[in-house]
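A single chain comes next, written as structure tokens; it is the form predicted on its own.
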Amino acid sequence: MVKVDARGVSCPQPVLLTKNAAKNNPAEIQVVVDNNTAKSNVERFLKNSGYKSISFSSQGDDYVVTAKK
């Protein structure tokens, strides 16, 4: 699994630290961000990317977003 941490930069940084991180098409990718926004524009890229099961959860103010292929 790779893991990003995008808590504190604001878009498009996000997604493109998660682009990044897909670069090597990793089977799961986890990204940690603090805002709706950025949640909702990871899951677009990476629903674009190919991964197909992806699922949130919420850890005190900040959302989990986990993929897989």
The other form holds:
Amino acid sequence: MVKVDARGVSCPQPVLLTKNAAKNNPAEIQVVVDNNTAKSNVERFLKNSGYKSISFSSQGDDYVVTAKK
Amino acid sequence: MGNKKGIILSGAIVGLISVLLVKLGNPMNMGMCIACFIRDIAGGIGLHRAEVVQYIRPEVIGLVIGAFGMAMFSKEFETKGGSSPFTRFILGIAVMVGALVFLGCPLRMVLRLAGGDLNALFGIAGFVAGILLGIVFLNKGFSLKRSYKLSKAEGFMFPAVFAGLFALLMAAPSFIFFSKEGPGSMYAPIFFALAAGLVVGVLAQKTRLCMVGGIRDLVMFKDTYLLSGFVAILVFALIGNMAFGFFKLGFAEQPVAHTDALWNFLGMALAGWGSVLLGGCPLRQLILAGEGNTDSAVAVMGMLVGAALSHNFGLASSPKGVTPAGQIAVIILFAVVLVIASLNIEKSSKVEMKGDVKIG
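Mind sharing the form predicted together with its partner chain? What's above is the form predicted on its own.
Below, the chain from earlier opens the complete complex, with every other chain and molecule after it.
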């Protein structure tokens, strides 16, 4: 699984970091973000990149987006 | 697709409200223009003395308060800052100077095209070129570094300042300037303008509407979400303009515009490049500032100062054309933005460390 920490960076860097992490087409990606905008942008990007199962969980004030092929 | 309906509807409403604001008194193709309105506010509070562009625009106040209210309501209000604030301030100045050489922010660029002003096409071409330049640097690892959570009080300052501006507008003390002629003297009734700003602020907060983001995300991520809002504004403002008989196709004698293609292109290229580096267009910066992002608040203050400088130093264009000082300023600011873009590139390994990307 590939993990990305995209907390604190501004638009479009969370998606850019996710894109870099998704380069080798890993089966599972986990992205930690700290705001709703980044959460929905990352979700949209993962969906567009062919990840079918996307789930969310909270980690303190942050969101963890987990995507599987 | 379901997701996109929201932003298309929002774009449609923004387009129609903009035309309605013109019907009710705003200058032509200037229903909603963030650059022009911040420039008018700078004049209203006496930061510059260009007598034709002085008015505290309630639309901008509504945008900020609407975004603030919506963020509070949806529990998305979050105070953060500390991501290269002074660099953002300088970028705010560059975006404003570029926009005022073109005569409009990215939003007005679309509204001008929807009014039949073909000069906007050169603006759009420049805007896209500027965004592409910005993307080159983003892909190289450009970053203004991370932001940090700050106290709530810090985040309340920006909306509070705009509430204060509204109080000044209503009280109209003698030290506040109101244009007696020119674009600044043309405005929709205060409460309609405020309400229009509130509606757009709420919608833009909810949908993250952003003119720069539309083209950026299409190129970088093949994502058309934000672009669909951009297109909806164009289509519905066009329909509105046709309905009210405002549509006038051509290059010559367009309202609050000039026909210098090169400088329309370069002005918007500067605005587009600066906006990509800031992470969003002037509208988006206002909305983010309303949501508690004080880095964006600093960028907006940069725009305010940029507007004041533009008129104090004669950089802003007018329907008569572009000024030599404006041309020099655009060239200097291109160099400044290039330096900012280059100095803030992190080597890819470093980006991964700072972003904590762990692969494996």
